[in-house]
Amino acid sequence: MKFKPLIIGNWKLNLFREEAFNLIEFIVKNTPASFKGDIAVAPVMVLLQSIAEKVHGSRIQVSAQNIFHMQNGAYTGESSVRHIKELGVSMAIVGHSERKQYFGETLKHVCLKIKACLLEQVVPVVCIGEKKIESAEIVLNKQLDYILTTISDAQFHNIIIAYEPIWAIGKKVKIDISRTEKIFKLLRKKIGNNTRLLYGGSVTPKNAKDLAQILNINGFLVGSASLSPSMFIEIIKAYL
């Protein structure tokens, strides 16, 4: 199957208000018109509904950063996926690293999660890699066949999984273009061909050229560079 790409801002806990206004406006008036891919945006729990009215009736959709798995229930501090999906929210982002390093998230925490994602028809954006850059393909399957084994074929292809080298995110490491793309290779061998591939790992307008020739990446999940209006509509450029 053949996917238009998709770029994902992931705003991550950044941005108060009048900012992340003005970055949307930029996005949703500079997007090239000739773009013919998909564009989202995750911006903190608390502006979803505000960003998800800014974007209404543009190309643009919205992402939240995490969700919890319960729809409702005594689980103070967390908001549930019908509770996104009603402020307009049609992804959320699923095991981010930093989830799983900060706040302790397992795999079966995840599993959970795109479970509640897939019962909402929410598109759950689901995190995979490695600590190591030695050990990607050990853990990788290990990951992959963890979630294949909680979550049905059928559910696997409305899911997206975004492959986030941990070594090398939020560092100014040069991507091997020749090594993501025999881990890409794996990917998609694993996974088959109706599942969206993207990746994320220190995405920047210099690199994303290159990284979108690979075949098997079908766009990107972008940290800090999707913080500066000009270098998130140069990598979305990357695709034109």
Second form
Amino acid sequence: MKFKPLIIGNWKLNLFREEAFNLIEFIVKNTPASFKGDIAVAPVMVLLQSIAEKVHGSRIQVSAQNIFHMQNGAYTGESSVRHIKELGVSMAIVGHSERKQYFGETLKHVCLKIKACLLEQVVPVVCIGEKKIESAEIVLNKQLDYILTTISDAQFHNIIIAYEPIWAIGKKVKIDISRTEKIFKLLRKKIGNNTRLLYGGSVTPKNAKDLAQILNINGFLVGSASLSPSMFIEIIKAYL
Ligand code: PEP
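With the form predicted alone done, generate the form predicted in complex with ligand PEP in the same format.
Next comes the full complex, and the chain you just saw is listed first.
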């Protein structure tokens, strides 16, 4: 594989301070030395700095779950890429389906956020995916066509695409491995060989091994299972 695997734990609006500290300490201590990939966790915004301090000197990176595209100004309640970068954050999840569902984010916002991340050399982890009733091929093509217009050829290796079928997020569904493999083949064809592709949606220690075998999947974006210390480590071990 051209890319090292990357496993990101998206903690969403979970884990209060002490719980988050306990989890990150467990991950730092228990990540097997034989895992040669990258790991990141995405805590709530207000814990970014303390989690970044906790992982300092380790191989674990910190990601924001969201950012605002403007650097500063009259935008009450928002945090810019520069703000999170100052805290030691190296990645930001952009366009998660929950942002689209609950906060009205559109592809236009997603593109502005990608651009803002690239300007500050923070890696955007750009989420794409279809609803149950939609055709994956049509929706992914449309989303990528729109997103890719904002990225120059030279920037393709600075972004990460996370394919997250919306119907699989937080639902603990059974994943069809051969269908997933087909979709990643299409995604790879469309995006080329310079961009890491992650899978997200109902990843567990049980299915992680099979998913890790798929050539075009370069790691996972993990929601629920990333809140369990042992499950998250087991998922990392799928790449041993
Ligand atoms: C997610 O929210 O990005 C996600 C993949 O969630 P889960 O792993 O719980 O399906």
